[in-house]
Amino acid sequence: MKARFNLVRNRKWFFMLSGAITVAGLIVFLVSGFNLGTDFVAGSRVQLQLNQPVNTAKVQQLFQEAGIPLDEGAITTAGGPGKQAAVVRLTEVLTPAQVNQIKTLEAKMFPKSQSADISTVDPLVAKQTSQKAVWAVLIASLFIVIYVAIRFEYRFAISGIVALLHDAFIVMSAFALLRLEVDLTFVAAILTIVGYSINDTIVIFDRIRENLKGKPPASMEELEEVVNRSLWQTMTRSINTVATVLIAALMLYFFGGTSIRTFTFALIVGLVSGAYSSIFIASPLWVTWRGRQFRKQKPSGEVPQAN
């Protein structure tokens, strides 16, 4: 694709945009935090497949008769346009007797419903799951840094990781802002986004490296020109890749069912953010860092060699 705009020279605007999004995300975290699912906090999750439009008051009555108090907003509806399923989140771990009572009352009050799907997580398991989720993301990021540092150079690796953190943060901010439930599928989506984003970024880094081999830049302006040209050379490939993956993710979101909707929504947000950061954040960040060498250039006119 022909270069029509100097992406690298105007990088400060993209940095400012990402900075503003980051600040907004931090404010959302401080004010609202995450809406953690039962995978990360102790409690129970009851899904009632009613096979009829959900009457929230009647579902609430079921739990009142079972002697189980519900918090405000504990009942949510699901099941597509018909809203024939109710999901109830409880902060307490249900006992076997309470589970049996819920199923008995369900059969009595909702004759068309299937048997309730009830899952519980105790505090120890919730804590272990949270720790494993954090370790999974950190270890994945560490191996990516090592690989990119060996394959390219450490500045590419750090710039790529900053872009990855940017993508993960955008997805987390969207979930915090929309109060969407964060569960294990969310972690799976974050790891998928990390893999996709770094792949797209490496393609651009590889083109930059190839273009630097021909004629190493002698000034900051030449370095910006090489990177800008590399970005536009890979632009068509980047847009086509994200568009095709995005179409598949959108189809999964609308037709894949409620059980994977959290995963696909995180994927959609992450794909858009990943494409943006690969083009507008990772490489311009590397240019800023790499360009500092020119300021240290000796008066003799020695030109630093590209790695």
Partner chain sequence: MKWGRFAAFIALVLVVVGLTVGTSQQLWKSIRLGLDLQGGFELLYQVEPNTPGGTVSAQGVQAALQAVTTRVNSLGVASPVIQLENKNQIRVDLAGTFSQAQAEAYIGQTADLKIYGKATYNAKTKTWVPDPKTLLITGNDIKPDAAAGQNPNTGQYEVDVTFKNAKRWQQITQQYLGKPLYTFLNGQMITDPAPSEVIYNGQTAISGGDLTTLQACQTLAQELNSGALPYPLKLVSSTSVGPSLGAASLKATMWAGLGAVALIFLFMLLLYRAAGFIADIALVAYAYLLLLTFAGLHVVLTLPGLAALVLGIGMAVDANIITYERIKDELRNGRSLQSSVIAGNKRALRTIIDANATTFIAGAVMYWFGQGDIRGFAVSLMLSIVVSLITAVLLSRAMLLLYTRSNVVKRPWWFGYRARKAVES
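It should be emphasised that the depicted structure is a prediction, and the values quoted were computed from it without experimental measurement. Numbering follows the first chain given and starts at 1. Here, rigid core means the biggest group of C-alpha atoms that superpose within 1.5 Å across both forms. Compared with the form predicted in complex with the partner chain:
- Core-superposed comparison between these two forms: CA of N51 displaced by 2 Å or more.
Swap state to the form predicted in complex with the partner chain from the form predicted on its own:
So it's only the chain below, everything else dropped.
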């Protein structure tokens, strides 16, 4: 285990990579923002599972007959390779009578279709939901910090949280960039990623803590060496675990129900990012932070021991 790549010493490259991704994500946000679903924006969402390629003009005609005006670009197609589902977004809240009318017209105009999924949300509820979602992420992070600070130390806790916020941000950026609809299940996906990311990171931190127990490092070089060794010791586990979870997520993405496709997509992006950040961001961050005390304590420094 000697001739292996020194992950920790090259940390500035990974920090730069993540920094670049973060900046790119911020730009995407500023330019386009989220494509919020009806869970967060008041209005109605009608999903027509047509079981035949979507003919936008005909869908438009359906709504015209129901007497519901459509905005430009209100109709989008979904439902995998065949694009057999149409999603119509309305800023108005549909009345039960309109809902029934749409269903009747759908059965008449698209005989092959299944009954539509229709959801409506009042502005008040939408606001409550989005506020709850943000609070859930922040409070989950807070509780995780407290737990890790008690079991490990606060520097581990903060480094781990930075890594998981990094993962959550990358998933959000991907959704903003690809214009994917953000709904309540997206929040569930983000929270799972938060859970997985910290899970992955803790296993590595645990090994660092154990390897530090024998002899505390006397210099930055020793600290780097210990962390690098810990990372390589847990590498097989990190890769194998992410591989198994990815197998499950990929199978669900390609073969699972259409309604969980955005959910599993978020998970896939988050799992890859989570594995990356646990190895390349969380631990190197901790080294940088922890290493500061060497500079403070021994400005001139003793001669580092040869490895």
